[in-house]
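One chain is shown next in structure tokens, namely the form predicted alone.
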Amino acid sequence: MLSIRNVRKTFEAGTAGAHTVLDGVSLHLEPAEFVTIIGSNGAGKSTLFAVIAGSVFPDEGSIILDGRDISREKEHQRARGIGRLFQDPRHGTAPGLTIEENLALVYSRASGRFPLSLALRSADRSLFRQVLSRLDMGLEDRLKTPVGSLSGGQRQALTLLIATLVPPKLLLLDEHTAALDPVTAKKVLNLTRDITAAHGITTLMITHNISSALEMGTRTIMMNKGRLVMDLRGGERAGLSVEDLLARYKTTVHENLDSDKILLDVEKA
């Protein structure tokens, strides 16, 4: 369904200040497969989303989206078929629109009506109360309200919403929770789970949250110096502690995960 065929990108190339962020990177994803990625500070993780999305072009290598090739189509071209979640819950929807607003627009385009139409159908805002309602957050009585006085967790449920509402091909989730507080966190990512299984999603997921890596989908990555150098599914992963992945990671790359965000969250465990 996805394959990232041996992707290379480095940054200021040709000058002392180059920096390679992916190097011959490769990875290949089944259809609904949920996937989640946890590296250190600079491990290309973000750029590899990047990549993905089109906003970043590889230097060298492919990226092949349910068959066709994307790896040089623009982000607004591929946004048809990928969603996008960043850490920060401002990202994603337009905050002087009302939630009924930032709705039709996802809505219209998908349907092929004119964006914000002048009579929204009784059916649209019946199918938007209905969709709300899933999150359990009271937003389906407040459909008028704008998305811009919502809390950080209420707008990034909102978001990922918005993101599935017409299911894209693919999902990324760049630490889409990494801001929430833990309450919050829990229940945007069970939320995750349940949007992305009901659909069939196709879903890579950054984390800083180990735990949450080991937990969510079926199979993990690890990635270091821009390279995949850790690949865990099936029972291997299943019975997996933290601790033991950490350990694993040191082995492997004979160096300790050096994430502050990483390291903090190990320590509240």
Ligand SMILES: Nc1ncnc2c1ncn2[C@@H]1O[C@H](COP(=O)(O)OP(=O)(O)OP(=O)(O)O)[C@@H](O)[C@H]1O
Second form
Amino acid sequence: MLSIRNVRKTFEAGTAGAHTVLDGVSLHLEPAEFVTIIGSNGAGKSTLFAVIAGSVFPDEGSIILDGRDISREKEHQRARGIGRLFQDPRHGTAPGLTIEENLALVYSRASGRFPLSLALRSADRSLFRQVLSRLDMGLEDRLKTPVGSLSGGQRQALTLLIATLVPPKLLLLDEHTAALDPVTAKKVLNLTRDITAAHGITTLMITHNISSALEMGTRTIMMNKGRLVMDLRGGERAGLSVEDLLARYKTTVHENLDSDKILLDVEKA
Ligand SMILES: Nc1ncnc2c1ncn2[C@@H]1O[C@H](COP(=O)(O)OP(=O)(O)OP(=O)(O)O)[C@@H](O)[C@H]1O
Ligand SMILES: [Mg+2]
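Having looked at the form predicted alone, could you now put up the form predicted together with the ligand?
Following is the full complex, with the preceding chain placed first.
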């Protein structure tokens, strides 16, 4: 489904500030596979997503999605097949538009209907109510509410819905629950699991929460200094505790997984 082949990226190459952020990353994902990614701050996780999505071009290597080499495609060309969520719930929806207008935009883009004519039909509205009710946040009764006035959790749940309404080939989640309170984060994670499973969406999820990394999906990879240093699945991953994982990391890279966020999450877990 997704093959990343020997991707390298050095920022500010040729200057004194040159730093290699992706140092020969290769990764293969099967269709419908859900893989979690953990790693220290600055390990290159978000840059890997940027390279897959096309907002950063690699110096070397290629990205193959669904059998097609997309390495040279621009970000907007790839966006049709790749959904992406960020930590900040303000990404991915238009704040000045209502919930129904945001949903209508997705459908109009997918169907080629003229955008923002937004001649919303009652058939659309009943469909929107139906999909929104899946979020279990009461948003189905707030179709006319501007998205900018929703809470962070409501807005992130809506963003997830919007990103998957027309199921993408690949979903990239970059700490998409990190800015939410623990109860809402859990809810959005459960939605993430349900939606990706229902549509068989191949998913990569970056998280600093080690227990989420082990609970979600079927495979966990770790990054350190621009490299994939560990790839756990099957029996090797099953039954692994947060402490086991941190210990494995330490034995492999000879340093602690150094992130303030990770330590906080271990306390919460
Ligand atoms: N556009 C850019 N120009 C220069 N350096 C960059 C750029 N984007 C990222 N970097 C650098 O690349 C390194 C990796 O950043 P990246 O955001 O990929 O890390 P990360 O693993 O996502 O970390 P975190 O867990 O803190 O989000 C950092 O040193 C960062 O400063
Ligand atoms: Mg990051």
